[in-house]
Amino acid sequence: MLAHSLFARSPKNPILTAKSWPYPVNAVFNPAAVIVEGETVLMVRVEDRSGISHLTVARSQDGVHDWKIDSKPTFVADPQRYPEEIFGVEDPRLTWLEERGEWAMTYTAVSDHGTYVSLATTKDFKSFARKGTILRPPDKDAAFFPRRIGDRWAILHRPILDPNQDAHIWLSYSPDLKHWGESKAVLKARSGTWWDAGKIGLCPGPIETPEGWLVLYHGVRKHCSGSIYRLGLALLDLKDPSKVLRRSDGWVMTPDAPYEVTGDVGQVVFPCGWVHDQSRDEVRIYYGGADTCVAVASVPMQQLMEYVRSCPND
């Protein structure tokens, strides 16, 4: 019996594993997710057998079954031109920028002196235009808002200002998607024995609802034998996303299934993608289980918003 979760896991989980891949790999996990013309498209983090990660596209008509996976890596590190990618590219997030008519992919570039937030854009998930790093290191867990806030673009991200201090989710603004400033900690890690004490980070990018920007985030609970990655929800003001309207006290999902508890990094549920499937009026999250496989869980949008409305005013 799995612990109570707002999101219902698919009985087909895990939906993608290393055995699913058309070429030899160690693990597949932490996918970005979007719906394009009714088809679910995942940009999956793939760790090869050297330990370096790249990204590969997988597609499915219903978002659960019959995945069609690119026969070779879709997006690989390019350390010759982008030295910050020397140890791979990881954990993508995808955002459709209607104004620009393209998908923006933020991802973690792993360098020999920290993690960068880098940006690439695409229209077809076949060719990508790299834009390089956009936030100074160490920083990660970043995703754009899909439209301008006022006259500026906005991004949520997780800088590490001091490795000995708590890590929070920050909001920054930009006129051009390249130069960022007016940064502010928006969602702060709690303290003490809370499930999200010490370190939190954004999962996928925010979803716009009539009541606010819906945010899914992870919290890291450290204990004597390691860490547990759990999920929580927040709602940000539409006009001023630095204002937190609601935030869940308890987690909405915790590692409990065998493929979440045991793997290369146990006790981890980590979504980099979620979609609002309007044909079913459900929200599906696509997540890495134990840094080893890809799984999916879902909840009706109405039920999700009812839960968020019941959360405390932060």
Ligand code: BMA
The other form holds:
Amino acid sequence: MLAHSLFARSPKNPILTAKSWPYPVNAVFNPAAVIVEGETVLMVRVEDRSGISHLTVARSQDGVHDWKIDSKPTFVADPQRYPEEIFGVEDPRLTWLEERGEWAMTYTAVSDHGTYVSLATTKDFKSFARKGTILRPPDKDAAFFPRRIGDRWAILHRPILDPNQDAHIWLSYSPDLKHWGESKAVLKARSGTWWDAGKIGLCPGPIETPEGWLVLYHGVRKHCSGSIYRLGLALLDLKDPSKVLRRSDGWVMTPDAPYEVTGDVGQVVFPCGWVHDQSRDEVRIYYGGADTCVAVASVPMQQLMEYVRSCPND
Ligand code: BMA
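Having gone through the form predicted on its own, I am curious about the other one (the form predicted in complex with the ligand); can you provide its structure?
Entire complex below, previous chain first.
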């Protein structure tokens, strides 16, 4: 029996594993997720048997069953032209940019001197326009806001300024999606024994609601034999997302199911995708379980908002 959770795990979990894959791989996890014309499209991080990750598309009509997986890798590292991808591409986040009529995919480029945030755009999840790096290392866990705030684009990301200090979620602005500045730490890791002490990072990009930008983030609790990755929620001001209106005290999801507790990296739930499925008015998160498989969990939008409203000011 699993502990009570705001998000209900699908009884079909894990919905995708290495065994589902059309070619030999080690693990499939941390997918970005979007709905395109009613179909759920995942951009799944796939770790091959060398330890290097690429991204592959999986599609399903109802977001749970009958996944159609691209027969070969969809988006692979290109270290010849992008040397910062020498150790692979990881943890994509997708944002629909209405103004530009395209999807923006931010992802982690793993270089030999730390992780960069890189950008590619696509209209069809078949061809991608690579834009190269947009944030210098070490930085990751980045996703765009879907529209400009005022006249500028905005991104949430997680730089590591000093490995001996806490790592927070930052907000930066750009006139052109490429050059970022006016950076500010907005959601800070807590301290001491908190579940989100020391290091936190954005999960998927923010969802716009009438009451604010809904943000899902992971908190990392370090202990003597490893770390526990749990999830929390926050609500940021619509006009000025550097203002945190609400933040959950307790986590809203913790590794509990066997596929979250045990795997290549145990005790990890790590979503890079969430969708607001208007047809069912539910939010589904797509997440990696223990860096090994893909799982899904859902919550009615109304219940999610009621929960966030009940959270304290940060
Ligand atoms: C983070 C990222 C994720 C991974 C998690 C747990 O730092 O690298 O890709 O799922 O660690 O290992």
